[in-house]
Amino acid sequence: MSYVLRTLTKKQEVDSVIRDTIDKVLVLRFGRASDTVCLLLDDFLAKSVREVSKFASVKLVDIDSEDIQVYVKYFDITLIPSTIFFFNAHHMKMDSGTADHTKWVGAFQQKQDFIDVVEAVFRGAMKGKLIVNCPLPPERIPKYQLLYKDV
């Protein structure tokens, strides 16, 4: 758990932070405070907060909270940590070469990777785009296998 970053545990908190973050990228990390990969990502996020503070705001969302399950289902968060980006209350998507463009699944390999991704989302959002290309090389993007039920 990061003490530098605010943790959201209620749906109303998530709603208001999405609605009230204007002209900045909102980064929501969905995960658990006890998960080691989440802790690694939280460390990168906490170290990067100062560098991205002019164009981004970073919050943590506890997926074990009952109130948050609406968002967990809506964004289909089955793998943690999952990082979702918003700009002016619009969900920003990223084409990172994976099957899911709606979120970043897994941890970033370096602090600079996170900064580059947030900057790419911000630049794309300022141009009016809702989906941006990932600035990272393919070898630094986490790979995972999607399993579809009843297909």
Given for the second form:
Amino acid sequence: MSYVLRTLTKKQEVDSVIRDTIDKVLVLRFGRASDTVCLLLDDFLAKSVREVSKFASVKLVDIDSEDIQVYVKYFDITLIPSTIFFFNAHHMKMDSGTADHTKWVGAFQQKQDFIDVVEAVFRGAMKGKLIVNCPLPPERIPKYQLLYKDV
Amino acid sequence: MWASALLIDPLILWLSKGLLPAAKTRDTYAGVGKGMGFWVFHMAGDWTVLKLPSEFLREAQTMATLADSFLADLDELSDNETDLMDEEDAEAANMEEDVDGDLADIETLNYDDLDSVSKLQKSQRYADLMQKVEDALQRDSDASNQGADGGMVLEDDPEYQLIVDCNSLSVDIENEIVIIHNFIRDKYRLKFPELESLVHHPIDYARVVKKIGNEMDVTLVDLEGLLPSAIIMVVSVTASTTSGKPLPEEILQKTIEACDRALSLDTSKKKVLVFVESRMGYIAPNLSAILGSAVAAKLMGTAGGLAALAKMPACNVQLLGAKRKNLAGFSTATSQFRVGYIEQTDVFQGTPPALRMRACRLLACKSTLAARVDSTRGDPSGNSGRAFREEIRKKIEKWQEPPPAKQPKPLPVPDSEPKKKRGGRRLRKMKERYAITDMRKLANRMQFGVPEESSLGDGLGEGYGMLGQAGSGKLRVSMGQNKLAAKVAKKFKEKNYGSSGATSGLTSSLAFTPVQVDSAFSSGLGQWIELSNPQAHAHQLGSGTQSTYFSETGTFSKIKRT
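Taking the form predicted alone as the starting point, write out the structure of the form predicted together with its partner chain.
Below is the whole assembly, all chains and molecules, this chain first.
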């Protein structure tokens, strides 16, 4: 758990945050504070929150609370940590060459990678797109396998 | 103090104004002190020398300038050679400590008697004032438990007048001490010449001289407590290599006497200061709340009274009491900046050295304000002085705060700042390389109802549009002159056409070429003006085939047969 970033546990909080962030990218990290990869990601998020503060805001969501299970089901979150981007209450998708475009799974390798991703989302969103391309080279994108019905 | 008075001209005015009333009392003293030989006193830095009482009466009013006094000395030197008791006081003039002391060289240093040098201690005025001070101090210690009169006691004038007199007296004592110091120094030079450069302070010097006496081996003398140990060491070392000889007995006697005199003057000055300090709370509570009563008393003394101090601008108050001790030949790089008595306040001493200049200025300003409040008795309780002091303390603390920590700047919003577009000739030239040519423009357009030709024929391939169609009015499309070249050509034309203006207005820039005419034409016409087109020449210069090195028309000037 990062002491700099707020962790949201209630559905109502998450709702209000998504609704109230105007003209800024909203980064919601779904994860657990005890997970190591989560901690890594949280570290990067905490360090860069001030730098991107003019065009993004970062919040952490704890998937262990009951309220949030609705969102877990909706976004189909299975791997920890998952990061979802919103802009003006629209869900922004990003094509990073992986199977799932709706979220970003895993941590980043550098702080600058995270900032680049957020900037790409922002630029696309300002232009009116709902899906953007990932600016990172494929070796820096964390790879994962999705199971479909245990296959 | 008095040295600073001489150096700062406005102060002289104030001082003279402050001291003139006292001068009146001096006259009466002089009347009383007729049998006392001669008088030496100063007015605002002038050393007015008065001789024998008889002459005093004659000359008292006329002697104002230094030059006059010296001329008088010269006259009287020849007259009164036998008069040793009331010695000629050329020496008094020599005792000038100030910057324009070159006049002192005129007179010779031949004083032997201390009394000739310093007269203050024997003066009536001095005695009276000291008596009064003693009484007042006595009264204070007796009546310390009695209730105060409530704040300012100073509507009763005698007390105030006493304070004023004490102020001027302390200035006088200071001057006197300097005179005596010189006297001692001159006498002791035979014994230990280097001591004067090692120990600067007059009182310390007097104490050391008294201690050492005629002793040749300074290491036997115990100088502990008189001087800092570093200086004791230096003194001992220089004494071992000094070029001095022991003094004769009577000179030694005189020197010791002078030292005693200096020390007693010092103690009485301290007494006067203590007295003034004790009264300071009543005279100027606000000023002493800021600076402390000792420094406030000194400032008042130097300025010549509270009213005088109040009238001074703050920049002068800052410099009151500044010592100009630039020993000749020594570097001024380490000399202290210009601070006076304010240097001795605890506020100043408590500020870190980097902030001292600012603190000094601040103190001077606030203390001037407080002095003005006090001179009009605006705040007898001293509250505004305390408020000032608090303000000063807060300001100094604020200066010492570290600057706020620098936080990393957040990145700017992407695409929020428009890119700075550059312009200029260079950019235009660059753009020309990618500009759409006329050919392409024609190819992009089509005429209505006329099918275009295409590269592969029959509608396949690239279309040619209006290019090469009949009726487009152009036989061939060539690259027109681009805008840049047009500008350049225009400039070039102007350059050739317009002359620089030195020629007269009647000259024509058209070429005037006499042309050989056939006999057929020579009948009626003479020469005519051939109009030449300068632009043709311009184009000629541009073509690379023409040789510019060899002239088209000229020939070889000289062909040497080898």
